[in-house]
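A single chain, nothing else alongside it, follows as structure tokens in the form predicted alone.
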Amino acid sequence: MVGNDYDVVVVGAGGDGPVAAWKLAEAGLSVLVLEAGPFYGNEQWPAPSERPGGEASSSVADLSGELLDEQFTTREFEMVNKLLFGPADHERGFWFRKFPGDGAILQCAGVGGTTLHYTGCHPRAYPASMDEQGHWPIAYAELLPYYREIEEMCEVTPAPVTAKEELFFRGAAAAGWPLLHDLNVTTSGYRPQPNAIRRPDPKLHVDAGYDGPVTYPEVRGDTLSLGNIAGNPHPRGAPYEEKAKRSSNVSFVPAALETGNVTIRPNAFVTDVRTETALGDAPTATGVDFRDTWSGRTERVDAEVVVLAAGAIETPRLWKNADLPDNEWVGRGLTIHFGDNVMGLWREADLDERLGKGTIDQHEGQDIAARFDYPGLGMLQTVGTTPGVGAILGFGASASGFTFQNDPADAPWDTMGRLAGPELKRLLADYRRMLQMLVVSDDRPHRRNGVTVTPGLADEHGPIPVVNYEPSEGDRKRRDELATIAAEILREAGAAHVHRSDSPPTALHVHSTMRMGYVLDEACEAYDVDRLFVADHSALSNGVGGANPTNTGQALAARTAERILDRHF
């Protein structure tokens, strides 16, 4: 049952808010976790998508591996439409956001949040996006201790080498770029992605020949068969915390149940955030108001202190329809990682020359194993995906328009632009000997890009988020500059045709919409409202440079945690 009267109360229960909650009830205080999607693997919520099931879950005993195999498929299009963002009840269909052009925002609902499909990545920020862009008020060392508990917790480790991230890494040592040892990144190169994906079991190694059930407990760890965007069950039969990706539901969920102080509500979205004002002082957060998904029913909650972890999209939205003070910088600042995507394709004598066979093989590892960094700039990853996945990515979308439209006589790339027809089918024919490349730039927060709301837009919580974004030219030359190094790198590894799809700007990364240092205090903290805290990736005051923002999302969080206990317990 969920109390009245809880010492904090936490607004999501996706990648970060868990870290935030598990810090707290460590420490000994009772915390209430209000998630607004649903709880897969959990013997309180047998059908989480067909019926309310149960009210809250406080006991890791409740969660059921063997429920989130029959819960989670590795059918792409049935595990999108299950975990992106929207009700338990798929009935419903989702929660709208308007963002422009052809782009969208990729975000899940359900306890684990958007870690349910990301890939594991988990490398840390680099140190001169907060040493030296100047957005940040602290330094990347104070959350070096963070992060190595983070990285702790979720079995951080290089990833897997496969046939693909080997021929980036040729391609790269090829093209001059020195193969970076330091997790704290400060010069260009290449290295393997630190993943939050445990290490495959070793008599999956090519050359093993293990030729067994690929399921658990004959196979522990990853089993690399890529699956972490429709969720990674992998593998099969494991028990819920033995599930090789180390989202925050199988990493810091269990870890939050188990000091017996947590409830988590999922199928909970809050509606109001409720403050009381002394005469002459600013208003203190007091609790919030949530609204049950499926029965419609409002029902408040008490708290000494009101964590809001919801998103960078939803956290801003909650703070503008509960009519909380305003300040010119809620929801301002956004920054998505404008991305891009960048193919490489191969004559099959060139990487038989290469590799010792005549494919790629895309679909075997993980699905981001490789990466390039450059501070100042972004990164590039190597990405692995199933046929459909790749082909919406790479070919599916363009700001420039069809390929005939676009020429590359002086250009680095073949061709460029959105691909349709015989020409797809016949690109998409050689799938097994293509690599895609993802570029993901630094871009900085800007006061015209964010989150608002309109009276008259809404939905049954409240005035939807109306998402704006517009990169800047600095923005754009950092991404092309990116794309460039992504082809001469795909060059250098023998790629005889090189695609580059200048993709509309599309959120898979989404931070800095509530930002330290202008919304936020150095303790996350907001200034405007008394034990009211951000504990999720808004807080970030830029985009960490263009490294994944997991990592620093929930080292951030475990800070956060800290300085609630200190200020106010």
Contents of the next structure:
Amino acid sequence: MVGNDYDVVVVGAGGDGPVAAWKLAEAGLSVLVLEAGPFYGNEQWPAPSERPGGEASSSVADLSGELLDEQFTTREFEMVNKLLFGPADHERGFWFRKFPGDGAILQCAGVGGTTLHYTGCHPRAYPASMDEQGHWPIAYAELLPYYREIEEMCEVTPAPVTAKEELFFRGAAAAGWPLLHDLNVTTSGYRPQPNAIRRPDPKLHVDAGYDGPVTYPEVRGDTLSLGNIAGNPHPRGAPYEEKAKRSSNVSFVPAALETGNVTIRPNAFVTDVRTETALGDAPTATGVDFRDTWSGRTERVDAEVVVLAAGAIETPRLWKNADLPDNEWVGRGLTIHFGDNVMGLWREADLDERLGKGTIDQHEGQDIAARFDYPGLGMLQTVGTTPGVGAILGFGASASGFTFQNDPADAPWDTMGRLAGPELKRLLADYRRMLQMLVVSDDRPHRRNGVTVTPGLADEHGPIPVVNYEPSEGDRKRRDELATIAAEILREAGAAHVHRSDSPPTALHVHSTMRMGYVLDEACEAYDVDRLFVADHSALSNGVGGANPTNTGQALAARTAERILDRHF
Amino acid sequence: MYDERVRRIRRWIDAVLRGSASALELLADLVSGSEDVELHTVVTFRAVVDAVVPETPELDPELGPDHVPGGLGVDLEEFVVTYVDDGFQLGLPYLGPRGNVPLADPIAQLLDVAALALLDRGGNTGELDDDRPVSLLDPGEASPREVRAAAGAFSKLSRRDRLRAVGLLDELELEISQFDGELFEFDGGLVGQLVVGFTEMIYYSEWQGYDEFTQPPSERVHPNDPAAVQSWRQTGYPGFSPGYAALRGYLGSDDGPLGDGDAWTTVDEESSVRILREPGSFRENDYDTSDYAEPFPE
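I have the form predicted alone already, so could you send the form predicted in complex with its partner chain?
Once more the chain from above appears, this time first in line as the rest of the complex follows.
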């Protein structure tokens, strides 16, 4: 039974909320975490998409690897639908958000949040994005101890090499880029991805001749099969906490529950932040109202401190719907790492020569295990995808029409645009000889970009978020430059055909809508509401240079938890 | 002429979204319709699938007979309609099943509007053909007369012109977003995403292998076998696997901490970079950003 009074209530059990909950509970505070989506792999909810199940979970003994195996099938279409932002009930569609432009917002609901389908990539921010760009009120050095703590909890190590990474590294080296060895990246080059995925079992080496079962306990750690975007339950058969990918539900949630001071209530959508205002004073947060997504009942809980960790779209939405004091930056300054996809296709003979086999087999290995960094521009990553997700990311969307409408004669790519018809089928027939590179640019915060709400368009949780995003000229140039570098690397790696999607703005990484230094002070407490903190990616002051944001969001959440203890307990 | 068309389309789109936005009568009308999908919607979504993942006899000599069948051969359009109707909800339980907003009918209408706009602008390369929609249905499914009466302009366009019409919606959305006042214009780009992006994702995913995808997740069965999924046979995707013995090693070099031990292969003859058997780690380095130069200043 969920009580109605806690030291701290955390809104959202995504990538960052559980980090704050864990730190606060370790210090002895009582913490309630409210999560809008379901709790997968928990015995309180044996069929979380079909029935309401239990009310809350407070014990690590509730976690079940067996249930996670059953619920995370790795079937791509099923899992994308299961995990994307929407209610637990499988008969109901996604929660609607409006995103002008042809793009989409890819966020998950559920304990673990978007780390349920992130690919484990855990690099640090580029130091220059904090120390040279002028958006942040704190120095990069301040985050270093927290990065170390997070990386240890998430078991971050250099990712293993399979065929697709080897091909990329060959291309990057041949294009003249250096190998980077450092965690704090200040120059451009390539390196294995710092991944929060346990190392693969050495018996999975291609030379080891292993042909036993690729399941636990015969195999421990990563099993080198795509599955991260689909939740990744590998190795199958392993206990919950032995799953290879250290998404926040596997890394921080067990640690938080282990303290005995944390209760997690899924299927609980927070709709209001309660405040009290003494005469002539700023409002003080005193608790929240939330709605049970199965029963529709609204409940209330009081807390000494409220921590918003609902993500860079829902946190500002909640703020606005709760009618908290506005300032010109609440919801503004959205960055999404304005991205693109550049694909290489190879001839069998060319692959034979480079890899010793005629296929790349992108479905083998970790989804994203190799990267290229360029502080100031952003990053490139190799991406292995299953064919359906690959088709929609790489071919199904473009800001420049269909390939037959474009003539890229002088461009570094052979085709550009959306693919359909015989061209699509011909290209996807080469699925096993294809390597996709994700272009992730260091887009900068602009006030015009962000989240608003409008009373006219409401769902059961209030006015829905309306997201605006229009990249600047500089953002476009950075992305173009990275796409050009990607094409060069693919060519150097021997690709016979290079295709660029020219993707519409798609929000894979969403941040900086409640920016530290603009909406939040240096402890991430709101300037305008006392005892109200933000511990999610919305608190980031910019897009951390284009590096994957999870590590930085978690490090900042850990730091924020310490500041909460210093200030209020 | 074109501007007037754009304005008309915009008004139409506004109406659609205002309907779903504020639960006005329009949406109630949509929801109160029968369970059966209208013939117009069926024909239009077949025309979509036929353009996006067509039957391709021309690929037979090049790639083999496995690459001939397209989406219509596996009834993809039926599921796309179901998916589009069930996929989005505004949390209004009195509106249709579970508050989901059925979007297939309005999207089919919008595709016709786009087709007319394409014709109006002279952007089509082929002519409208009344027999195209008829050929999209199996013999005996509906009478040719009924089909001709129900079919809109979109399904009468050539495959490529249908794609051009979808492309026009992308463009239209950009023009629309410059207007202010009406906040909830439907962006045409979403239509493109749904009819092209989602059609491609569903087709190339495991979808075809389910007996019935709309069953509760715990009751869904999937054989995980390319024999049951046409698109897997066309891409060579072998199905989902618990793992692969695919480890080649770890990246490292002579002068760094990233790897150690025996070299398995050299990445580039010119450099000291190797793929090594044993893993290393990143260096916790001091950093210095004083040389940082902004490549593209804002």
